[in-house]
Every structure is written in structure tokens, then in C-alpha cells.
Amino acid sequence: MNNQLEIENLTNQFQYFPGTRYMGSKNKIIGDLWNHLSKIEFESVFDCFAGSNVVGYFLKSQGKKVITNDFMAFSHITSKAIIENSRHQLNSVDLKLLLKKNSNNGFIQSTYKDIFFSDTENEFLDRVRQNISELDNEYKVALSLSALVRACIKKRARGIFTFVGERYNDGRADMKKTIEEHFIESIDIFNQAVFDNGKKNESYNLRSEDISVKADLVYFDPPYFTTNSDNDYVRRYHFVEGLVRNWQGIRIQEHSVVKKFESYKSPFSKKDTAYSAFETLFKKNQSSIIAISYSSNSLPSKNELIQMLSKYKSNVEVHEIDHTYSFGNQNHKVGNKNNRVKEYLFIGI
């Protein structure tokens, strides 16, 4: 590798972000967001609803101290692997351990038989999930779980777990690879994503109403409440959420065809609590610069959010970004104007 390429790799670390087809990810508009956020002076940022972690990872690559939070364990574990983690990677010895044969309880094989993956792939998931528990480093555990989650999502049509089988298999290359191939590939991808930006970054797995963090800027990208579609992340990603948690502390709904479990309660899932949830966030974080991503087809409305934020910030700006949600490309939704929205970025200073 020549010196020029080394410099480019250091200054373009964001290119190594391990993206997936995550609902609501800001991957496609991160440049637009940064165009506005870069005009603000801040050294630390609290990403309260980390989701895909694309915003937190991008800001880490810009040299900011990043603190992330998400109530989904699989989002938190990815943040721990590539945002909080600054130097630990998985090596060939670790990979050998992860892939070794073992005796396990076959939980996935028996519980999710003929639902999402083949028997061979379920056996592989059971084996690797048990082997991960033998790793003695929390960041290597996070990297392994993140790679396993990515493998599962990449192997699923649409990247979600709301239906049985492969009815939406579009024949893309990801669908033709085995989960083991995806897993090994993802380990390399996550290893490349590990870097040290010289700051002590942190990752949390709490409800937004239960965490208080001091940072120069707080960024909120909560589940968007809209009457057009649900914002239930657990429904879409229950399988990988259970995988990360090793199905501890959750109760599978046996009557459910896809064996999902009860969704986490969120004040942003209902109209009558979404408004008060925003008020609580604004009041609690009024000493920081506040940035919010929200959409034009969601509630509270643009004007309502401006009014709410103006109670705590003297200067409120709203920037509009044209954006079409990725879940709007399903056959029955193509051309549906409800999926053509403006993405708002509110900034209160």
C-alpha cells in the first residue's frame, strides 16, 4: 500500500461502514445531514436512537466523541463493535474457535425450523452462537455477534423477519451465499471498520427515557409515528434481536407463525404518547444543541415540532431533504405517494 492510499484510507474511514438494508437507515442521506451538522461547532455527540449506527459511525470518522444508545440489543452490539471499540479485531484463532463443532441445545434448529433458514443454516447459527460465549473479550463478542446478525440479514429477502421462507427472493447474490459465507465475509468487514479516532466513545442499550448523557450535540432519530405504516422494529428484526440476547429475558409468542416475541414498549409507537415523549427529550437535553431527523408524513407535524423545540431553543432551523424510504419499493407500494416524503432535519441552538 502506498502512502497516498494510506492517507486516503485514514481520511475516508466511513467507507468501511458495514451497511445493511436497515429500516430507516440514514446511509443514503448522511452527506446531506453532515452538510448541515458540519456548520455547527461541537466535539461530542449523543446519538440517542442509534439504529443502523450510520450517523454515529460517520461522526466518529469525523473525529467526534460519540455516545450511542438504542433499546434494540442488536443495534447496541454493533455500536459497541465499531464505535466504542477502537482496536480489538477478530483473528484467525478466534475464527477457528467460532466455527468449531460443539454440542449445543439446538434451540434455533428446533424453534425456527422451516421458518427463516434451512436446517443446515440453523445448525450453524446454534453452533456459532454457543461458541461466541467462549470468547474472553467483550469487543470480540460484539464483533462476532454483529457479524452473525449481518449474515442473517443479508441472507433474508428484504432483510427482515416478518414472513416465512423465501417468497420475496429476488435472486440477488446475497441470497445465493450460505450464512457461513456471509458470516466469514462479515467478520472481515467488521474488522476493517474498527479504528481509533482518539476519543473515548461509548455505547448503551437503554430506553430513551431512561438515559441522560451530557454532550455538545444530541441527535434524535426516533421511530417515526405515522398512520401509513407501523414503526415496530421488533416485529421486523425479532430474530436477530433474540439471537444477540440469546433469547434471554424474552417470551416467544408460540402462536406466532414466525415465533416473534412481544414488542418493546415505546412512547413513539402511539400518537397520544409521541408528543409527550418529544417534550421530555427536549426538556432533558435543553443544555445541548438539539438535532432531530423526522419525516413529513409523521406526527408530530413539522410546525408542531418547531413549536415544541422553540420552548427550549431560541434559534430553530428546519432543513428539508428529498428521500424515498427503502420499504416503498414493494410491488404494492410502487408509486404510492405515502412513501414519497421529505426528510426534515430540525436544529435547535
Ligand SMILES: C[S@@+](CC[C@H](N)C(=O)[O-])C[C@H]1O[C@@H](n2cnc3c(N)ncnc32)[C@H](O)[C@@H]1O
Second form
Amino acid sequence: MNNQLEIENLTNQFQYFPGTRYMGSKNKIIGDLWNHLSKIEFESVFDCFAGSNVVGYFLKSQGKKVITNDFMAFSHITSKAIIENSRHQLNSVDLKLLLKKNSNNGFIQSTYKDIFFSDTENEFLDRVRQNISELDNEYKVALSLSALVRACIKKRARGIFTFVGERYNDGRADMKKTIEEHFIESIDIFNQAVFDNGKKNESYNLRSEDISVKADLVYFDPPYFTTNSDNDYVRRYHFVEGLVRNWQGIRIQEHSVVKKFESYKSPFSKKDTAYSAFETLFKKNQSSIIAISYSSNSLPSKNELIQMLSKYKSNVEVHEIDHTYSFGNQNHKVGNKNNRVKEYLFIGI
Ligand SMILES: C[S@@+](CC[C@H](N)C(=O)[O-])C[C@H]1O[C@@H](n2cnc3c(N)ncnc32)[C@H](O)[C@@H]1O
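Now show the form predicted in complex with the ligand, given that the preceding structure was the form predicted alone.
Next comes the full complex, this chain leading.
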């Protein structure tokens, strides 16, 4: 196969990316990002705040060596399943094992009774979660957990875990399927997403402050600090994060109605620490090309970021991408004109 054909085949693979809603996902603007990134020469890329993994998966499908990181375990496990993993898939024997009856500790059933899912659904989750620990291959574990997370998110109105019950159930098809149907469908979807791009791709589950990776290009898409929006990933996704971690090392806040646990501290979520967090990232990665996604209503501001990046990079470009976030919260509603933010792509070479 010639090189051009190889790239085309890989690019076609991107259609199999298992997208779910994820706060701040670049899914809708991946083409715009690639428009700019494709003009740069690089073989390896470090996606330090991988989130839904759409950027890493896209770049894997462009033949790049991809290293991802995110401090959320449920983001990391998906990256392990479809970016680091190049060949393992779940087969019918695995599926039988995953669905078999067992006696388990009923943790989800007792802890989350009448909160997000019905008793039958909670029983299913307890059963499958326990069966997953019997799989003896780390990539099969990652695929199964990713499928289970996808099933939970699909079966949940708005795909988030901030409220009790079915308040926002709009009766769409996803809400009508059983959680087991979602799980089985998700296994197929994740199996299809597995492919080999000929590179040794890696994924990590660390705080950005604690990881150093050598790559030709580093891509930073941290949570945006704004005064009027909520960027707390644990608050939204604590249930699936707990599920992936099997609630190990997590202390549930018993007084909270949705039984969430304490948010992970991120320096990017607070004004007084966001500046120095960027500064540290730039300094640590100054020998790589640095690309940053950031938005116009955030701090540091565009000009401040340009100045900070210019300390380490002689050539700094800023590209504007028009983007309306589809995720809103109380102060930041979908369709609200305040939600019309410009997405910037900074590139420092
Ligand atoms: C804006 S989202 C990234 C979205 C991603 N580019 C996508 O397209 O889906 C920011 C991500 O940073 C992660 N994060 C926040 N603070 C972090 C930290 N200090 N270290 C590592 N990851 C962090 C969050 O878990 C979240 O997934």
C-alpha cells in the first residue's frame, strides 16, 4: 500500500469513534483543528487533557504516535481501549462471561438506590462490574468498562449525574432501550473502534502537573476558567468515574443527594492558580510545538496567553474558530447568546 492510501484508510477509521456527549468535547470542531494542525510537521503528539479522546483518536487515525492523559479514570480507560489498544477485541465468550449471573456485594444497588437507575438496572451494573474483574486482559477490561460507561451515559437524561431521577427524560430512543441493550451495542461500537496505526500509542491517568512526556507536538485543552460556567468534571460524571475505579480510594459524600465524591483539584479551574499552571506547562514543554485550545470568555485572556507563550516560543499564531457550546448550566444556557464564544487555537512553534 502506498503512503497516501494508508493515510486515507486510517482516516476512514475515524468514523468509528464512539462519541458520547462530553463537556468541552472537540468533536464538532475536529475538522477545524485539523485544518491548522495538518500544516505542521509532527510524528508524535501528547494530548494532556484527553477528555472524550476525540482529538487523540483523530490523530491516531492520521497515523501519528499518540500519547494521551487525563486525570479522570473513565476518560483514561477509553483511551486505553481505543488509542493504546491496537488489536484486542471482545468476543462472544467474553460477552457471555460479562453477562453471567453472579453473587456480588450489591454496592451500586444499595448505595445508589432510587438515585439514577432502577433496581433492575443497578443489579445489572453490579453484576457486570464484578464480572469485568474476571477478564484477564487489560485491554478487554478497558473495552468492557468503556462500554459499561457508555451504556450508563446513554441511559441517563443529559448524560450527566448531577440530579436524581428522570427529570429531563425527553423520551428519546436512547432512554427507551434497556441498559443491557446499550451495553451490548456499546461492545460492538468499541470493538469496531479498535485498530492498529503501526505506532506504539500510550495513555496515562495522571494530573497534568505530574506528567512529563516527550512528543513533537503537545496539545493542551484544559478546563476553561470562566466566571459564569461550571467546569467540574467530577461533579457531572462522578457515577461513571466511581464505576471505573470500582469506588476504590474514593470517599462518597454521604450528605449529597446524588452520593458524589469530592472533586479532583485542578489548578485550571481557579483563577488564582490557572495562570501559574499554564506557565508551568509551557516551561516544561518548551522543546515541543505547543498547541492550545482555549475560549474567548476564559482567563487567562487571549492576549495574556499570547504573552505567556511568547516567553518560550518565537512564533505564536492564534486561529479563531466559531463555536457554540452545546453544554450549558444554570448560568450558561444553550442557545443563550452569552454562550456564543470563540474557540481559539494557539500554536507556538
Ligand atoms: C476541555 S476537557 C478536554 C476535552 C477534550 N479535548 C475533548 O475533545 O474531548 C478538559 C479535560 O481536562 C481534564 N483535567 C482537568 N484538570 C486536569 C489536570 N489537572 N490534570 C489532568 N487532566 C485534567 C478533565 O478531566 C477533562 O477531561
